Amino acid sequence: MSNRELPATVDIAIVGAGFSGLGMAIRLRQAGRSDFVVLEKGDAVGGTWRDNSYPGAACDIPSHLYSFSFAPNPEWTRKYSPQAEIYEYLRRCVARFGIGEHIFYGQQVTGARWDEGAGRWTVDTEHGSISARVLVWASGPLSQAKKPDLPGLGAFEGPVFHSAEWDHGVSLAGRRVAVVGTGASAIQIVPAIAGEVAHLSVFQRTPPWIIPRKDKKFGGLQRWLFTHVPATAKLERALTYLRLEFIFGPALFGRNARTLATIRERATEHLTSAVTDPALVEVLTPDYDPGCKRLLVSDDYYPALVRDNVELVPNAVASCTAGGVVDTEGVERPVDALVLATGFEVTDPAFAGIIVGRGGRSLADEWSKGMHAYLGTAVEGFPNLFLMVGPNAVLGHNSVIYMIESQLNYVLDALRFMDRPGIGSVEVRTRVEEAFREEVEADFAHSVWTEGGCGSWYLDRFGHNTTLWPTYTYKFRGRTRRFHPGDYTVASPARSEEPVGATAR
């Protein structure tokens, strides 16, 4: 499919073939639409779940909830699916819903410009350009690896790779390895490689709160029930959603003291049951509220840290030498290979610089003081552009697939409105987006992310949380159930700027 030529024009162009891009394509086909393409930079679908194939990679949201509601998978083998199963699930979705013909691989998008005269987007890739009436940007928030600029890194003589760019051609067996970071990826990598390396140094700047994963296999009987009695799978999904939404949610949104204390107690017990050294317990105990940084789940991270060949270094890496790494205390440790489990660029995405809206203004220009988008989806100045999992649409407590499906509903309803005669473009009104931003900031005011006592990747360089949805997900679902034209300036195909949306419903 990568050898096919792009069509010159298309109604809808989707950028990215991860969960949100594929979900959009599937829902378009279900709605009877066929004039669309999916532009994927890689040679396969999957996005995050294609790229993050490091040892131990798995989801930290239970499988039956971390999947499309319209494409249940009764064959999940575990409560928390490993990367390979999620990747295969997405590939099966492509075949099941017949969207493969719409996907063009090897199409790295290099620019997207709004053509005011034509009322269309011109999307440039490394292999050509395409004109689209509507642009759906679905590259995802975890697609741009964040790599530290360490002095001397270029002189390090061993292999170096980010967790999202794992080099499976490099064997770590019998080597001295350093893992930089103790976030969601690191706590999966460390147990997976600890048994094969000669020595493992884990560099920790700030300890995470970790609660038991309590992972389990789904036996043959359970999978049979999920397959032949679909109500059991729906119940599993519903119970998982309710537990995450109404147990963990209140602790994060309102800093519910009782719930926070329960989570803290549970996490502390989990730590001390595996780690008996008081000094190590102390450096592994966070000094901020649970959830301020992402609350992690693991059954095997702490046991891995107490292995004889594993050392937790309670300092960041300051620099590298030809044969090792130096921490912020000036201690050098010999290292043969370096793993950067340092997360992703979320609040300052590179794609913002290549999306250019009205008046030649890029999304990066618009976001120079922080990301923002109405309902995480629409930005003033960028007509007919819909962002998937955009600003304030990521979650800290539940499944982002729920948010994605909410946005899919919203975009589809917008497209139905745009199909009406005389509708050329829709652009969210300034006052609507500004009111939404104020509402989001107010919701964050007393949350664990604002008052929890930590810094995190959720916050931008100005200290604003431009990443997470600050309250219950069902409220987001309600807000995105319908596209309200009155929230938008609607222009005709002739580019009339007279707003008609207030009366066209």
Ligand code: NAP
The other form holds:
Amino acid sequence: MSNRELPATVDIAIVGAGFSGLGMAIRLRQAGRSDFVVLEKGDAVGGTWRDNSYPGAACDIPSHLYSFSFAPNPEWTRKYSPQAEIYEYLRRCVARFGIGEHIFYGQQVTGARWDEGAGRWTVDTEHGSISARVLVWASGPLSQAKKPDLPGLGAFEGPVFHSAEWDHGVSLAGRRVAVVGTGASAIQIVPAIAGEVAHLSVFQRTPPWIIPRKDKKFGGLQRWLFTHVPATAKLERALTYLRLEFIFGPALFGRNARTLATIRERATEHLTSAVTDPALVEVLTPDYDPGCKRLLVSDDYYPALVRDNVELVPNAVASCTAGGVVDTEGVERPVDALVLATGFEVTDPAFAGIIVGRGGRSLADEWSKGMHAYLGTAVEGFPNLFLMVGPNAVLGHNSVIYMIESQLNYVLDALRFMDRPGIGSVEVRTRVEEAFREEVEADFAHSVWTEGGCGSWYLDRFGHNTTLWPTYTYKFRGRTRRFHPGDYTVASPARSEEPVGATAR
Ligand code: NAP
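Having seen the form predicted alone, can you show the form predicted together with this ligand?
Let us now look at the entire complex, which starts with that chain.
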């Protein structure tokens, strides 16, 4: 249900109240802007951290870095905070920065059209329409659950739920459970439920590389220091950033042989310290470069796999029956409940179908041969639209909050430019976007994602990596520090033929 009526017009409409939508709202308020709304489909803020409440959910990036630099939280209780703490942090940010009045809940956006005559976006929700000069799309890259199209799934008689749609009304205690998948979500779910279920079958299609997480509690003294000597929290954040950027970066971007070998060694040691059965070690050992699929961190996944009531099935699930699941070897296992930890639809997002830009062309049309956006943010044909964590702005090695804050800087600077008299719309130029795409492709050429020997959700159906930023994040920060009007075609509010301050495309 919607909490209140939408205004008819607004300067800026933000879609989504997760990390990036809230970050945008906070930065707008800090910049003295108040003519904006946040349209949230759910009844609470938090996005990913509201939805992914499965047992064991926690962030795999340390919390002092996985939080806003402008809203440090000295009270993180652990190095890797659990979901509830991150969710609470985001809710506190709403109160702390006074943005609650801008958030409209229960407003699932059903369409967004660029009105060329008016030079504005018309955004339709389930409960009304709103006209906005600027549209910031912040629905999150990992918000659309991907469920496998398994024959017989509809006939399965027990509860079935996706990791991002956990049904907390269902008790798994004493039941036979199957977890499908062994990605970042599954390796947190498995140890969290292994102790309570009667039997757990973990279906692994491809083994992941897993290194120790080395999670730790922050004691009272440490939290006191983070609170009263803020430089210590800043140092913690900076050291984490540098470690992730410069230890993992070279391995991922350029397949640095030494670093890859070190990661393999550490991961193998980690595996064999918990699993002694050589046959199990073999099926748990990946045959591709670490990082090609997301490199996972865990302290308790392997120990959970060797429990008496847990079985690793080294096959994909092929189909379901009324009372079980059948693997690709044709073996059926009786199961009472099924957990689909099968990831998200990322490279072909549904939202692209509902965003219609200049000339009635949808973003899905524009992306029919693969997603693309200049600096992960702007797409030619879609004036005044800014995508948050858009194509090639996701990360495989560092905190996505750093990317989000870079984009916030960029959008804020774009808005400052757009405040100048006589400016109605900005639209990235074709050649600028094309040059950027070529650059990204070249950066990927010798990376683990291209040459690492695996398939992953980072790649689209054409085999292109349209999700990740291909190189160091500080380079993204540098590129997004300033909005360069020369990269854009700038039109006056009346949509005159003569662009202001720029030549025609
Ligand atoms: P994911 O990485 O896409 O993993 C999906 C898993 O399902 C893969 O292991 C996949 O196997 C498997 N799968 C799909 N269909 C299957 C079938 N029929 N039978 C057996 N296995 C099947 O999804 P995710 O684990 O939800 O993670 C997605 C991303 O979300 C992560 O990469 C990360 O960026 C983010 N995430 C972060 C955290 C965190 O911070 N802690 C936690 C969760 C997620 P294949 O590998 O063979 O495709």
